[in-house]
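A single chain, nothing else alongside it, follows as structure tokens in the form predicted alone.
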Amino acid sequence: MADQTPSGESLLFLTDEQLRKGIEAMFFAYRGFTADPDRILEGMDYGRAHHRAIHFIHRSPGTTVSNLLTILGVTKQSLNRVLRTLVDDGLVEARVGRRDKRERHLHLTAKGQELERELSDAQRARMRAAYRAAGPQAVAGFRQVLEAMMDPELRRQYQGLKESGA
């Protein structure tokens, strides 16, 4: 039986058909990544939100809300929920800005850097075994393809995230 894989050219001219197995590929990806988490986190009462606060917040240690708010794209009420519900828990420390005493710098407690770590493992893990099964130009062009699919001002946020070697 031929090799039923496309080659770089025909990619060019993807049908509806390729495209729409492409989409549904990337939500069961989507919700393969998350399972893992989302076990995790049933238990306690958090949710993705709640996940997505902890991962940003972990990735950049002293982030302010307003900081927060623009790489999460979430209402302010939505995010203060999230993050009074990670306060009250002891997982987050919201401290006073020392230049400005109106910010609020987040911080990972001890409990919060321990529950990132368990949520994180389990995504690497699941990253880990993809990456090695698809090979290294595999990775590569689904980065591209990520990259590609970001708006212009999440590429930049994304970016500035990668660059800060956090």
Contents of the next structure:
Protein chains: 2
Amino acid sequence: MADQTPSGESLLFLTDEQLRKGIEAMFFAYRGFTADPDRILEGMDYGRAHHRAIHFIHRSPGTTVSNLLTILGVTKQSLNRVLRTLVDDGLVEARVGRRDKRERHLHLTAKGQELERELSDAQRARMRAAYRAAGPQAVAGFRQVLEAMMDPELRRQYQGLKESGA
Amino acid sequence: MADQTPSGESLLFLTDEQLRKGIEAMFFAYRGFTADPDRILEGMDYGRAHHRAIHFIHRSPGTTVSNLLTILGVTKQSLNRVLRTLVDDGLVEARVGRRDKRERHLHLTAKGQELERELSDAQRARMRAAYRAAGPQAVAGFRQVLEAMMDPELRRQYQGLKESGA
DNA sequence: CTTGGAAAGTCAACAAGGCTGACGTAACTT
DNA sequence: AAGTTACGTCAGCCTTGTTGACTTTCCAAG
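For comparison with the form predicted alone, kindly provide the form predicted together with the DNA.
The next block holds the full complex; its first chain is the one shown before.
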């Protein structure tokens, strides 16, 4: 367990104490991460689940319901409840597939785009402030550690989303 | 908005695209972060809320209910429901305060310690793997960005916890 | 000593957002 | 023609969050 590492380097960053700090940092930071969109959503009839759906539809316009299911990692019943309200309220459009008519391709309407922008502006503002405060070096490390923390399957999702659209 | 920065440094890490990647990294990484304890807890009658309570009681033995309320950011009714099951099941002991008998000082029992260890072993294992893969430099950046992302009030909680016990 | 208010606990009711199971329909595939 | 896939939906359940109202305990200030 204490092998394979460059023997010159200190391993103090792997102590249980350091790991605990990292764990608590994740906990508190995630609260901040979701706080702004949550604040915007409360009062509307929507919640975090709607935000996630909107985010990924914006990210990959034309994505199908089952794509979304895979990315979000919830059941179709759960997603459907959310999606239905978004479609009913005219934020999301579900177009029947042309090649495969079983599929529904999801798009944000103008109204949906508007809410998406409001939410992501808020979230990005916090992110931007954090990035700016920490600097590019720190940001690179931040991304590296997060990526290493993901489940392999989720990491593929993440990396797949990184470059290619839809 | 484009001032105050060292003019030689690229600001490409502040583009909306980079921020979006960071946002999605947080989303996917947090899923991984909670996955292992969640797996352990399912089947037992406990959930993530119990894990959080156990974690912070372990972290600050003797902490009071209202301390815990502040840290966790939930209502006392919500916390109480969780705490009650933990006390009833003999994982947590709530000792009446000696100076102020209204207060309950919370401690893990031996059984509680045992579960705490099981949960945090799992969570630390993932964290350790991620830290090791990313290296000390990256970890420093990771912590910096997370800290900058917290709400100021939560950051104080976090920093307070960093050094001093209870 | 009385009283105001803080700390803790409890009951009830509710909502969001997960879950499972079962079922139906349309459409693609073999 | 049969089987599979994609999607939707009904029904019911659980966890974990919320409000509001209320009680008990007990410290501390008047």
